[in-house]
Amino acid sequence: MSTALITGATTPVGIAIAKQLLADRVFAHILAVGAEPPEEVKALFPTSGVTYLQADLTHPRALRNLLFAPAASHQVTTVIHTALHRAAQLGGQRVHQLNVESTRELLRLCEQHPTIRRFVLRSHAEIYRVRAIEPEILDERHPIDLSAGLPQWLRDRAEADLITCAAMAVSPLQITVLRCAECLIPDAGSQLFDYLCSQVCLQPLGFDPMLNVLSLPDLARAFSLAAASPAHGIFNIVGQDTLPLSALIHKWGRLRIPLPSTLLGPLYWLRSKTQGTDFRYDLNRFRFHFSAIMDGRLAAQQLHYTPQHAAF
């Protein structure tokens, strides 16, 4: 057994992946990388199987120092990249640097590394194009949304995914991209979670799309299976729960109010400004109108992944 390096390791997703990898004995040791000082995250990794490293991934020199000092001395063989800015209300160059340029630079440095052989990226179902004329079942070849005027939150996620996919053709690394369904947990950048945190959920009048949501244990297990599998490529990671938006609102015990869709953008903008919430209707407009469910058969066939836990 070897060592893995996980970026974004102090988030709920990163913590769950680290624990799952150790529990499944995929790796003997984990290098957990985050932006927080070590004294702030000491309680997150009490086991001796995890070494925490603070690093600012937006600086190329910090990335190089990370990979060619501690990662080299620990003989890291696999990098699992989950670091991403979670706030949808923020943007700009520094956010882009973390979301996109760090992915580009990390891939480049991993290709030069003496021991790293595998790169696994956490990508997102939200990058798929959802329109009335598109299929409702999305396989891994479904178009990525590259529309003009796309908000940075979506554009950065699509660009990081495409950078990694493009590298598959020329890189000596085994590269795996896991396009994960949305995980309804706090502090993970979930737009749906923030939407459901409101006691009143506004829904487009006349529309009730189907949604698929993923549990945190299933998400972590998918990464464990991907890290241990000889298969590589692009895989949709689906959740056990597929249900209409109205049913999701009901399960969370929220009041559902259908309104004309033209009102929802301004109302949710006002909510974010007055309450400091993160949900943006412009990021979710198409999937709140049209059903879009990922096809998870490829992950089931090649990674032997099938969802086993309800998301709520």
Given for the second form:
Amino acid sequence: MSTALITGATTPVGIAIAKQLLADRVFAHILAVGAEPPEEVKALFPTSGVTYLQADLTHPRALRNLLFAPAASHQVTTVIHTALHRAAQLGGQRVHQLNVESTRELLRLCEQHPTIRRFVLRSHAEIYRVRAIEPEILDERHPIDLSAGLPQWLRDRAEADLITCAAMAVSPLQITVLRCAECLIPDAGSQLFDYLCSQVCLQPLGFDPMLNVLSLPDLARAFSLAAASPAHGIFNIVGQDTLPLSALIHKWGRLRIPLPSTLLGPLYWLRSKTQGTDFRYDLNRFRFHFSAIMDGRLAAQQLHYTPQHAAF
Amino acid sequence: MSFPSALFRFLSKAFLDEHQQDRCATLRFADAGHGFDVFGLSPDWVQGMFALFQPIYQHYFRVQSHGIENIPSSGAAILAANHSGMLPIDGTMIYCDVLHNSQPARIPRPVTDHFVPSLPLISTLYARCGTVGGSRGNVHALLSRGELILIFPEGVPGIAKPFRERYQLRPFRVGVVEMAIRHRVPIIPVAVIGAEEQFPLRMQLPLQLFGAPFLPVSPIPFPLPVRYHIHYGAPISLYEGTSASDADSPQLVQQGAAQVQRAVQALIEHGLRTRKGLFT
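Now that we've seen the form predicted alone, could you pull up the form predicted together with its partner chain?
Whole complex next, starting from this chain.
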């Protein structure tokens, strides 16, 4: 059994993936990489099987040092890249550096690495283009949203995904991109989770689209299966729960108020400015109008992944 | 249970007779886990809307159904119908007719034009009743799941034609044939007689609200209570003697579309010949 390196390892998603990989005995050892000092994250990981390394992925030199010193000495064979800026309210060059440039640089360095053979990226369902004229069931060939004026949060995610997908054609690595449905947990960059944290959820009047949400155990299992499988490519990772937005709000015990769509942007902007919340209506406008459910059949066929846990 | 679901359950119990309630109880749908399928269909809404439209179906338009046995009892199939009447009442009556008479009861999945998912309230109502937006991906997904879909291959030009051109079909689009060949499913031609006369006076305002191509208006506030006749023809198996990849042949799908159009036109002519009058 070999060693895997996980970026973004101190996030709830990174921790769950690390634990799942060890539990499934896919890897004997995990190099967990995060931005926090080691003393702050000691309690997050199992005492054996995980080595924590602090690294700032926005610095190419730090990335090089990480891959060609500890990763080389541990003979890392697989890199699982989940590091991403989660806050939607922040933007700018440094955020872009982490979201996009670190992915590009990491891929490049992995290709030159003596032991790394596999690269797995955590991508997101939100990057798919959602419009009235588009199908409601999205397979892996569905267009990515690259429209002009796209907020950086979405643009960066789409760019990181496309960089990795483009590398599939030319890279000697086995590359897998897992486009995961939204995971309704805190600190995972979930816009829906932040939306549902409010006691009152505003919804576009006259629209009630279908959504799919993923549980953290299923997400971690998908990564474990992808890391262990000889299959590679792009896979949609869907959750067990597919339901209308109104039903989701109802299940979370929130009050739902339908309002004309034109009011929602300013109201949620005001909410974020006064309460410091992260939900941005402009990021979610289309999927709050039109259904968009990923088709998970390819992952079921090739990775043998099917969701098994309810998200809430 | 949400308020709309509870309301629609109440409506179906209040307005449907026991036989229809039993039929509705046997409706099958692919539950995605919370009482909805992936497209948003809810059996509670289907039953509730069926209950609401039942008086219109039975007593206002007095729909007469012919050849419903041509609809397969299971598996994917495409109902290809003529489109007419300014408003999509023809689709609603076919929908009610299939729910009312098919053996076993099946939920038809109407495929609407691109702009329908942009319409507030209507988009949600349609989705809960099983309608999907008209994209190739949606049709592909439904046929892969063995659903019975309802398509109007004339599209908007069919519903928008002037009264003087009633029962003259607009050219059928080829997408329906392409999907039938690719998915190896039969096409059942359907003719709706009566819908053309429900709004004899009609006009179109060039207002493109929510992406709709025009705003239909008529000096008659309600459709006339014409009698509807819905004729289902024998299934056409265009896939026989072809392979799935033949769906890419422009010539083949064009010929197939013309064949389906001829079958619908023949059913229309038969229906017009055999009906006794507009209202009887």
